[in-house]
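This document opens with one chain alone, in structure tokens, the form predicted alone.
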Amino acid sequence: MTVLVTGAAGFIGAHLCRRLLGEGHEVIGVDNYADFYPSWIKEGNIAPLLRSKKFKFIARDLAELPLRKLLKTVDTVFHLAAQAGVRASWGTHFSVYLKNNVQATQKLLEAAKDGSLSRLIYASSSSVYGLTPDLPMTETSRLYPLSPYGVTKLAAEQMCFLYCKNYGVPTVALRFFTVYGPGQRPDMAFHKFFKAILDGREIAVYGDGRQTRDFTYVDDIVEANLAASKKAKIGHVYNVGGGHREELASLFPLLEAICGKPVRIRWLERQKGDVLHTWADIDKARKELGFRPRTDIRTGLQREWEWILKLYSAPKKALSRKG
């Protein structure tokens, strides 16, 4: 099976690229290399995919690429790319995530109108739930996205459902809930954190630290998407999350014992678009697609420092890596 993965050299689309590569299948990934975050992080996360005879990898826009004649080569899509970061999403900013998140998904969308996919994947989000009063938060809870960043992933989240509906493109929506593990992009929460702890630099937390979040480790939300290109049916929405809540505050001291370092914390003001809590509940999924997480806090935070100390211990290569 030849597959496609947009966003393929970020911190999601790597792991999937990888695992499905690993089972032996054709994998094209599209990346347009986002100045989000230093492109040498997207180069090393892309790196041993190239050494594979089944990867082909275009380093491109999917506004730029001819679609329609590509998906004809492909039986089912993994579309992960978008423009991150709810903070970034103010201001005169928004306009490349209308881009590259609302945009570029229809194109995708309608390139895929004629074509014969067997499913195309969409990565949505918890941001879509933002203000509901629902917790833990279902599929069917009423959506109130708090940051513009949300808006877009709902946007794209509704496009793909009227392609279903009026042409029966076959999609599902998969939304994730924070997602953590090697390869988090270093404008996440705990890349952050870990880089600070490195440095010795204090942590800077907006909030006072009561805010829950269900972090979900990349793993398992790899295996969520390839359970979904399978089981999910068409045109439906699932919720992917570690199917339990963390308060923000109780994981310093983990950190401080993963890293063997003092955590100091620099409290600042809460920030538009942030979120008090998520918490997904994973019901539908576990029951249609037989989605278990199965990586635990502690297991999957020592994995990502020990990511982290290699990430930053390389030659550097380029002066944003000190950053």
Ligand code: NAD
Contents of the next structure:
Amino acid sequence: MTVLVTGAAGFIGAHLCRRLLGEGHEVIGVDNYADFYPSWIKEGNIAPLLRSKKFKFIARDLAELPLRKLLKTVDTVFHLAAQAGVRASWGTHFSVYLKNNVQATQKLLEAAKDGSLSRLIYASSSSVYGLTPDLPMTETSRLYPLSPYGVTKLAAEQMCFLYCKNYGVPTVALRFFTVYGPGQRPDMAFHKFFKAILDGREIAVYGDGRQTRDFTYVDDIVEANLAASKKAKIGHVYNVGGGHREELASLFPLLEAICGKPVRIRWLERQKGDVLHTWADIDKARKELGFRPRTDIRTGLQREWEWILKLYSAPKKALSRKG
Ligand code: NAD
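For comparison with the form predicted alone, kindly provide the form predicted together with the named molecule.
Full assembly next; the chain just shown is listed first.
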């Protein structure tokens, strides 16, 4: 089977490509190396994939590709390309979110209208829930995004739904809850915490540390994508979370134990767009996809720390193309 992974050089996309190649699929990866974070990190993600003869990489903007022609050659699409990150989505930068999250998705869906895809799996986000009063959050909870990023993720999710209903595009949306593990984006909390600890700096914590998150290990996200490509009901939405939530401050002793260094904290004001709590009800994914999150937070964070140590000790020039 040939599959298309958009956002292939990103954190989750690269893990997904590796797993798909391991399963024997032909994989076409697309990524425009958006400059949200340094391209040498993305090149480090892509480099091992390029060793596989079954991997074809297109370093272009999704919206600029002849998508109709490309989709004729693939069976399944995993659509992860997006401008991620809640905090950067305010102000003039919003246009980038609109372009990469909404307009690029609409172009992909237009191109998929007359195709014969078996599924198009869209990477949605817990940020669509925002201020929903329900905890845990279920797929039927009311949606109140609290950030411009959340609005664009929801707009694209709804775009998937309407192309499904009107044109029969076989879309499925997976709402990922805070993903972590090796390869995590440098703007995300654990990556920033580990890097600060490595550098002997204080870690910056927004709010009072009482916020809770449902953290999901990246391999579990990958498993959910694979399961969804085979078993998900077309037109449906599924939560994909670690299945339990952690209070941020309660994890600091664990970070100290993993890094073997004291954690010093600099408390900062809560950021606009940050929700207080996320917690996924994953019953639907359990029942319909057979999804079971397998990696506990201690194991997952240990693996991320080991990756951080390697990442920041590797000679970056060898990886660097442009940034
Ligand atoms: P990432 O930034 O590491 O990966 C996204 C990739 O998409 C990047 O490499 C970027 O260069 C590429 N991209 C952006 N716009 C593009 C375009 N127009 N054409 C081609 N490539 C483009 O982010 P990630 O954390 O791996 O997230 C992957 C997906 O999962 C995103 O859709 C994100 O919204 C979603 N998601 C992530 C999380 C998380 O915790 N990481 C949580 C919920 C949802």
